[in-house]
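As a starting point, one isolated chain is supplied in structure tokens, in the form predicted alone.
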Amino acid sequence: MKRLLLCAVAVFGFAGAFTTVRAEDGRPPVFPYPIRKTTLENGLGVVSIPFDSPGIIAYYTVVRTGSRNEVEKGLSGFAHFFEHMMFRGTDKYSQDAYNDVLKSLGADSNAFTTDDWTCYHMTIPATALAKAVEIESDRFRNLKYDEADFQKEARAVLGEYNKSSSSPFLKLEEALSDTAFTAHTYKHTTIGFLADIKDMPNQYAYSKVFFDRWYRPENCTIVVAGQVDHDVLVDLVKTAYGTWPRGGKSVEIPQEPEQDGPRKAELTWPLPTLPILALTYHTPASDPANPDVPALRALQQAVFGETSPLYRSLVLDEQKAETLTAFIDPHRDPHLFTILARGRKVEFMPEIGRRIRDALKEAAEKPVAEDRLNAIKSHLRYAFAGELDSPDSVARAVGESIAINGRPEALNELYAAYDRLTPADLQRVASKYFTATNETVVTLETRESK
């Protein structure tokens, strides 16, 4: 038996086990399905989440590369660019042939890019697993494009930017990132700096460097959720991807220094739009082992959620704000807690800003009631669990955990950390992070031809 196990490890690199970590209070983990993991010798991860979804699977390829990895000056936007290029085809499956296969399978297929990862996903019949492994391994290993293809897709990215820039929120996001960060690559948005996108058609040679650096097995994980047999999946993946060579390359991501004073940017918009105020504060990376991470997410609900006193007064009762929201998205490196308010009139904006800061100050001075914190914990837990209703949503949740934390277990670790929160934890992080020296403010108002 032991000899067989050693042989299996030699073939597959590392064979993982079911993930069934229970919460400290004995409750079942928030993620209800078993997870099986295998790592091939070339570093490619293979993860399956078998559960009752008769005849359907989601097939995800997680690439731990996003705009965070774009370290060379003047060359932002290439992670998102390859989200486009990966559909250009290979010698075996041209772009049209690849699309024909997807149509024949009735596949729901797409891709997306974030600051930290790029994801290629499809929902298909379970019987099509072997074909999915074949066509996906082919395009990851044998992507083919010439300079004309490259330039055509680079101009398509510029078109996508121009379309998105018709919304004031792209300009707002760009200004927030550019002002809040001085060194880290989170300074640019996922689509990249406009100047870099305009220059992208001239960077064909660099595109080859970027693809060779990051589209390697040790940087990727195959995640399959639904009606799937792990051993069958691993056999198929090993056959198709097993000889894909490691790249062994990396870059140093610049560290962001601690912010040493308030920052501000004022934007104008040439067309009529409601005024917007954004306040953002640097926060730690999304490591569930850091108790500040779950505390900040609970604080987000306590101070800015739809049941919070501030939301009820500004949005519902007084109707001075059309929108009030806060978010702290998962990131591999330290990122931001952002508060966004869209006022109904320009003259309301100073008061809205003051009341947001007052609410944060109160959170630092006065602990949230125990029963309210318990309600927030319950909301976080069951809102997440309620989303796990399809192979696609299950694969997405596991894929994000792998992309951000490098392991699917981090999912359950985060929700176990929520269970340990006390009112004092929320009070502590409110005092620690929402300070004037850690604040960046961006405003946007309509002003014609300034």
Second form
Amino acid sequence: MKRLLLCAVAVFGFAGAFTTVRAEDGRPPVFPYPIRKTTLENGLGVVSIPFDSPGIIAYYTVVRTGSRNEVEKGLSGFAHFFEHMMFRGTDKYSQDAYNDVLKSLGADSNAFTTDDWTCYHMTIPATALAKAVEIESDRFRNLKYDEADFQKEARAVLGEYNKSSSSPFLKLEEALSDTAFTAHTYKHTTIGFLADIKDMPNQYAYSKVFFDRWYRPENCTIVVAGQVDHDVLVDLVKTAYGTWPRGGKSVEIPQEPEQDGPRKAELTWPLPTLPILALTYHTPASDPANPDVPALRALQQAVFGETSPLYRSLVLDEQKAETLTAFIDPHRDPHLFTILARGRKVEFMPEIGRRIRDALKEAAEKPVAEDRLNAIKSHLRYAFAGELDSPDSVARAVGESIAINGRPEALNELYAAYDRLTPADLQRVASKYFTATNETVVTLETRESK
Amino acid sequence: MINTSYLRSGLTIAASLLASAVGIPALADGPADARVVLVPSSGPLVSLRLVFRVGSADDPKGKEGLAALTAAMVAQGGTKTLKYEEVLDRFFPIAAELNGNCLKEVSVFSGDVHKDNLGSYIPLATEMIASPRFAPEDFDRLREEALDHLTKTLRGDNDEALGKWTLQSALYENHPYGRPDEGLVAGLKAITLDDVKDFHRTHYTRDRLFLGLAGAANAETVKLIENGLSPLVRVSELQPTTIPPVGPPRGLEVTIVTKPAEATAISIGFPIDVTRTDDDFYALAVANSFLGEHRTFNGRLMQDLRGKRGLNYGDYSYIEDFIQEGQSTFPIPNNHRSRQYFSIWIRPVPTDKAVFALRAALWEVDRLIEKGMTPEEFEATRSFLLNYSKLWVQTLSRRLGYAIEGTLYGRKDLVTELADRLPKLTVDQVNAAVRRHLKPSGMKVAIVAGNAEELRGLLTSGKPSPIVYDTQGTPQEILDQDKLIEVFPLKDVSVRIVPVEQMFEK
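Switching from the form predicted alone: structure of the form predicted in complex with the partner chain?
All chains and molecules follow, beginning with the one already shown.
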């Protein structure tokens, strides 16, 4: 059973304001902790979520830059590559010295990159807050690496691609993005086109441009969850980051034109594998102010969740599909609602595709029952509550809201929007987005079965 | 530190990784036989964990996969009163589930739920465990899923997992550990629904159960558990399966799984006679952290192979079986085993650098054995491990898991053991433990590659395998090391090539 990561209740907005949170109907909030936020004069955000986490904090730096920002041709995958370079040291803390500090703290430290954001995170003793601010501010402001380091790290990125390349899902994801998008940078996956990855060692000069362009205070937020005092945090951050100058740079992200007809890609796999059918449809950016956004998430559960009639028949009763799932990952710009089915046999695939489309048609024509919609709302609420089981998961949820929507209160807005959903909302989005003109189909089958 | 634990039958309990208790009443009505570990905490969530001492090592010969299929039938099947789809309907509004995981010697069931929903969750979860439906349609679905996992996912979709299971299959040939937990193709096909029913009745017994409860639970919760588990047989009629030791490999015993592959996945290992019950385990834990702590940049393997040479994405070492929990950096708790092995995981490397990468890893182990850790390296690693290990118990479920695990090993939980023992360790003890346990007569190597015959030639020829960099500026110190590594002796190499379609067949 899969869980949705998203949604919470949290309101704030004034610099330094301490806010408590309450659901609209007076129920206890799903997001149970207060959030405090301060924005420094240079635009750097400082957010804390204090709660009882015995001696531990999660320290996140959220950078609102991901593979979405890679507009230059031949440089796909650079946001992710740059995430790797951020561990290559400064004059004050060489790579080894930085790592020695983390080691002495016993830190669980890493980073990840998505289509829209890059995240540097560590879980450390609460007593190490000042040290974390010091070493993180140092590398964000003073990163320094030579071409040799740069080239070695480029090959580690190729290794990262290689580790995933034995999975058909990497090829599938690449084909989905490449086929569904024609102009927007979501056309490439976060790790980038393989040809661009292979060429990365030659892009040292561009890496400096990239750092200067995006690693700037107005593009970053520090998020600390757990046993933390907001005022102490702000004082530390002001001292360490206060004179970090704004960059003021941006690029134009190409807009994706409206899709003008069905698209298709067919893939094969050299070894026996279960056949895969992916159907994807363009959907709006994850702005909770748009009522279609919560409606699509509810529809995902209603039509493709494990308690949906389609899942019950295809996966449990008839066992024609091994997997049936749908996902709509949060994105800054309009992205995709994707339905994925792995069939038991290749001959089942046409029928699986037909029944997926029939289920979407039915969702447009027939309203979902009220009690079913209530169960979906309840599911979304408790799924989110269950995710918040550590400082790391709390910081990540808040970090994502900041990254995607630019503000943590978007969590609250999305939750309130779920509560307002009616069956008609689900019907509306079912008829609006799941049209043949807006559809991209990607199939993957064992080569010999073609 | 609070230690709230109770056991009505008088068996020993461990627990206590936590801060504030919230006044949970003593478990006066706790399950009569099962060992109970209770970990209190504030917050709205409750975590339940049940560990049965039965695992894939208990599979009958010819029915390999029975233990895992039984666990799947419990966690992903119906109950006596509910079809599986009705179970899903009950779980859906509370966003809960019962996770099931069959490992070598244990089957672990766990779930997390909001305290609002304890009254519906506990009866359902315990009914799934004690009174499964064993419906033919669930059996068909889950057995097919297991077969697909072996024949499609492992063979065709994931070279890293394929390499790891190939290593375990080679290390433990003709041994209860020597196959994926999901079983073997022939074994799965031979299993009947009656086999599953019998296996559940004879192995899911209260004397084999360790039970843990954490978070916003109370005595009422325990009563619900007791009611739900009451149908379980009290005492197993079977003796626990004995896990024999395996002999050391001789020379370098290489298994190459041949399949179309864009890069080469490598795993290296040998059995060690050390588990958490042994004092040397804790000394080796420090040395291993220094050599290759999982998913960190602290280990020499990671720093030298990835960081300085750009060979691949990651390189790590282990002194016990390691299964990562989801996307985290930490292992799943409760992977209890009587026998362990040392291993190195080299993530896929470019095909032309595979032999160099293998030699580099072996050279690093040799360097550790021959030169040991310096006092400074020892101090830094010990300090790291003392702090880092505290992060292993951040969630309720993990706290429970570690507490139960300690009980199974007859020790305190691992985090507490490390906190107690590491401050007293010396660098000499660590280096001595390394020489005692990590210097074997041979090793097994598992390689997944598309150029098996060529690799065989390279491995058995004894010729150097120089690395050619396509990047600039490799430091002279590394280039000097490369000269040693490219000729590092590969002694007594034997190579077996297995086509991928034969893997995990029977």
